[in-house]
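There is one chain below, alone, in structure tokens, taken in the form predicted on its own.
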Amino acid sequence: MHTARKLAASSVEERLYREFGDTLFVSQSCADQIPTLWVDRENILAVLTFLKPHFCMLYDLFGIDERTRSCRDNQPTADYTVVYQLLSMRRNEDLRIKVGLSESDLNLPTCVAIWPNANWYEREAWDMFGVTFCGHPNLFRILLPPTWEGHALRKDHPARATEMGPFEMGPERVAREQEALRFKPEDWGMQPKEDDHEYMFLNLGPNHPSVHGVFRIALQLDGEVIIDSVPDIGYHHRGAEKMGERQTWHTYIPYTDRIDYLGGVMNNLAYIQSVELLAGVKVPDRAKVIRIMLAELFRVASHLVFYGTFVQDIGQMSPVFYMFADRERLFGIIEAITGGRMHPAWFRIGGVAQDLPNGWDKMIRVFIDSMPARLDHYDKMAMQNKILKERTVGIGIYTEQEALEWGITGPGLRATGNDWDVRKKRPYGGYDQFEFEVPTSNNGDCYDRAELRIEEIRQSLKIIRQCVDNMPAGAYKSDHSATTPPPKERTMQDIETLIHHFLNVSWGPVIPAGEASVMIEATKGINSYHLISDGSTSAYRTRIRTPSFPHLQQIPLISRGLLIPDLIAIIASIDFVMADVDR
């Protein structure tokens, strides 16, 4: 036991200094004020093991290629960095632990035994950066094809197709790629047979209507009983984090729409709040309320898709048409306000793209006034259906502790009785000014996960109504010079304004060097963008923490011993989109 000597910026730092001594750590200041400590590789497992009782969740784990970064004041020397971000819901605290590695020795011990959801995160860090996690049970590629050469998020890897050779897909390569995708049970610790059993292996997906996208699950079956399963992702990977390093801060906004492609501007909000924190941009009150209103409209739209497809996967065909009709009405409103439907890319750094059009409030009032009665009708039609209940009640159960171990957030966590909602626990963007409830359940099964999302629609309607009733006057965008070009009409009056406008639009703003991440309660759980600026017109590192990525890791845990139709209900109840998983 050591005595703390270094001045601790937080209580958790003080505990670490007392346990390990302050000389073991180097503290880094970040724009988001999250305590960030560097520790050496030899002590990382001891530190993480000590922190486990204090932090319920490994929120994120990712790599950084530091080799071309210039603004690293007061940070230890490193060619690559591995970042562990931990979350304590009980104390509402975050902690970042960083480990620096040299290019000649990219090895770290795995922490899968401490946090099981580290499995996929470590595979991703190896896939993208080449960091080897010693002791990992299955350190295979996870997002890139098995035949991929190199590590795509290294700075020396091409960022555009034009920087690579012509793509060819002849018969020989097709055969090689197909063979690489062959499932080998032995690689995953599975046995084709035991003394009195022979098992069957079945591919569910990647092209199957029930897996909601290009997603494969390799099943080990005893008859129709699931013995084990291996979720296989990466078929939808498009390099969104890599693109974040080549686009300017402004021009990357449309790319965020395509992550959770059902969440629309919700994706913009997670990204631009981190940029605003780095740049010190203050958002006007009117812009804040407009953002919240649009974000909640998209939460309703996303949950309506979930509702209809969930019921359809269980076997009811007609409800999805009712729910998609409501979604179309909602898209009509969104299009009238933003000019776009699913992917309007309408939020801006410092505010939104335009002010609200004439008549916006009447359109929204008609929609929110009609929805409660329609939800009551859907409840009788779908959720009270006896067959649906028999297919979902008591199926796919996990406890609150298991949810935290696997990084589950959003309705999936609240179905276990945990009321963590970022809008309540860490009100962002003005949510502290709104009254709404956070629904919870206690069974943690497929039925509860669906029921909570339906209740969330009702709460979102309550928030939207408050936005309509209390929309403040004022500007819809900040006049911060680093993020908002001067009004175009002024560009013809003086050369300085014209130059400023030209540079801001063509090159984009220069964001001060630093690191920041802001959590939001997205449609499927907690979403955040960890952005690193090197004092340039684009991000040095864009890390997208999505809720769907860890959620799919739980499938083997909650499907073991059940039947294939139960697995279909489980997949439907998780509510994910593959772009949110693969990025």
Second form
Amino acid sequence: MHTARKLAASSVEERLYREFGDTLFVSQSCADQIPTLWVDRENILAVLTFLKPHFCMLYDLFGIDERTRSCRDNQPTADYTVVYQLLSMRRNEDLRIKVGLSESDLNLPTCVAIWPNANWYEREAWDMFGVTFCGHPNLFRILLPPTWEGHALRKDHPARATEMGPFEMGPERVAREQEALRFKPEDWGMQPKEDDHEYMFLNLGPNHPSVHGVFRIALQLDGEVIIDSVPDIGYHHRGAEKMGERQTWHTYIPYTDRIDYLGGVMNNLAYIQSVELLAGVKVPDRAKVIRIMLAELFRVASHLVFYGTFVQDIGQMSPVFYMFADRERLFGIIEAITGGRMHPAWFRIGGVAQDLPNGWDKMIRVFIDSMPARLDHYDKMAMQNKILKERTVGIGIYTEQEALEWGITGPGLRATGNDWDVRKKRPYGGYDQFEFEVPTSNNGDCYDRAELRIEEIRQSLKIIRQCVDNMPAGAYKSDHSATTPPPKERTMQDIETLIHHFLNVSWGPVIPAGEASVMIEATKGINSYHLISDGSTSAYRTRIRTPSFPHLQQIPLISRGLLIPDLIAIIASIDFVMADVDR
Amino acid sequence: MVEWTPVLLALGILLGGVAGAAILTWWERRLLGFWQDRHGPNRIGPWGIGLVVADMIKLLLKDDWVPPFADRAVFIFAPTAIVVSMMMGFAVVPFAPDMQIVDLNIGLLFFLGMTSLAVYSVLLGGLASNNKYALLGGLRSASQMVSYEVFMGLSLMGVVMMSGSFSLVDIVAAQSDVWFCFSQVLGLLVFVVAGIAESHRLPFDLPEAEHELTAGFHTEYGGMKFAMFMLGEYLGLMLISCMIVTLFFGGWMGPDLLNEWLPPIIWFAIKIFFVINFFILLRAAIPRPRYDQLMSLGWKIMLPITLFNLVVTGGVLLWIEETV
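Starting from the form predicted on its own above, please write out the structure of the form predicted together with the partner chain.
Following is the full complex, with the preceding chain placed first.
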């Protein structure tokens, strides 16, 4: 067992040891160099409370089922682990706190009072692992249906429908499921009536034109004024994290495309960088620049969808068609390069799938040359429109402090004046070689969030132009042994490389045991994959931290006292996709 | 020229109104498609005009369903009310000299009365559906349409003062020198805005507000009952256009020098065409204000403008009378 003091990397850790004594903590080393400390359940609240002033954001909270894990190094014994990942923006530092729990006594105190965004994360951990958070205000299921039996991410829970009994949806079951979906205000501490008047409860979604997929929000209304609201998610849950435990490292890549389904290969990047960190793969320069170029193209595509739908939700009918036409031209480029459109699954462990096709740069140049003028045109048409301003300026405001408390990242955070962009603060995958600015604005309202994204489109175009102008020559894939599929040139001459190729294609590479997560600035905020390898051909645990999940959680906070049309503007300005929330 | 009997004309308006509304649905979609960089309906028949027929077949064959939780009688009555009242409004429109079903001496008031009745359709449809979204739509429509009625009526009083009559034929005749769109520019402005609010089309389609209330007052409607609401909406659009042309753009009269070139009915049709296209352009271009913003626009801006217009028009008329 490591003695913790020796590994104390930062001053906060040292102060932690001084406050609580270093016997309390067990340090674990992770491939991503993030300090990771084990604490016992009795002290967790005290430790988290102590850490709160030093770490502005609860970045992630999730569970691990440790029962069948073999490579645990010297970690304390535990059947289940709850992981808190904290982020300090001021010091640009992370800290992981882990609590081990035994199967027979699966509970720990809630930390909702310390970080309000823990609410949904703790519900998720309960839903997936059955960990009870004592004192949690509404510890209901969040992603799975309320009638679900078992906890899906436990290792003994089946992963495929064929491992379960036949599914029947008789009238009785339909009635039961429907009854379970009925919104009961009392469960959420709402009063159905007050004094002499009754409130109306309106069920907005999951099928409603403006909720961008299958998001449901139950509203408590007085006339059209929103008194309170309860967001309900999980209708888009597809068990992506569970899939990660069954697919090989390589065959999981296409699943990631579909998490933030507007972000395309941007999702690959978050996943693959964690895998490469675990395996120690060095990516060649050309592959790095190709990745950045494709990722930025997808950022433009995603922001164009945001722009169009945002304006459409305000009630302006036409702009969305112009933005979608631009996005269509962009997909033409992506199709020419990757063969796919929305979900190319084109990044590979150690590089990308293929080299760029002949003439790729001409197509991109035509696009990036024409876009700025078109954006100016859209600006006049939509953003300068007086009615649109009336509808969005001063609506849905949150402050920087609130944003951090609720785990908001990306453009939603930068609209409050905070300039935290992972591409600048922790340049990953070669972003330090590029010149671009991080736009910020100060009001934190719907209008600012939209305007900021439009400026981001311009910055992305700038990055893409630098990629086109300075594309390095060389390999598009690493020659590391974990690279998948491995280079094929010598397979027919050499038995060693043939065997290697055969195994890597049929079983996939074996990634060394360890834990790692790498943050990226995805289209909607910070995205990362916390991967745990048990030294086999697939992940032991895949935890996907998506930006949209916490963004939805704070909707009730900013929509109180506003009208239904304001809520629609807020939903539109957040820019989420439900697959990114529910995974 | 053929002697038009009122009965024949009434029949013509009934058929022409329905056919016109049907063709408008196609025209609007084509025009929107053109403005929005896309094709619009272009598959059935020349320029996709066959889509009108296809739509009709579809709507006619749909299950004529009444939700079990709705108030059945009112639910069925509501969509007919808007069509009937809008159709009635056409009775006083002078399409050309001698081409009018009835020249009432209170023609303008009759038109205002009929459009007011159309509010009941939306209101009752929203209430009878027994659906929360429809209820909100109905509530919005009640307050929106009732308040815009006020400005609509008042904005026309300038025209009435200048022509000295409520009869639409007299009003057209009074414009033989100068169209009222020049002298009554404020009245025109308010009337157009109130007209959109009255026919609840896109910038002011708050009772419907797809993005907020799914489909508002007609959420529960389908098949022919839904088609009746659409028919009513397009009839309303045509009626408001007829009124704008009659009251402000000289009705069936062409511009002075060109007047003899085309028959009056053609002049009337050309003008209507432009006004309708203008309404479609508005739909394509402008976002939807919030409900309370629409109301404050009405009471804080529209009402003072109308009153100002009324006072100035009256004052100028009196001054002219005294000096002459």
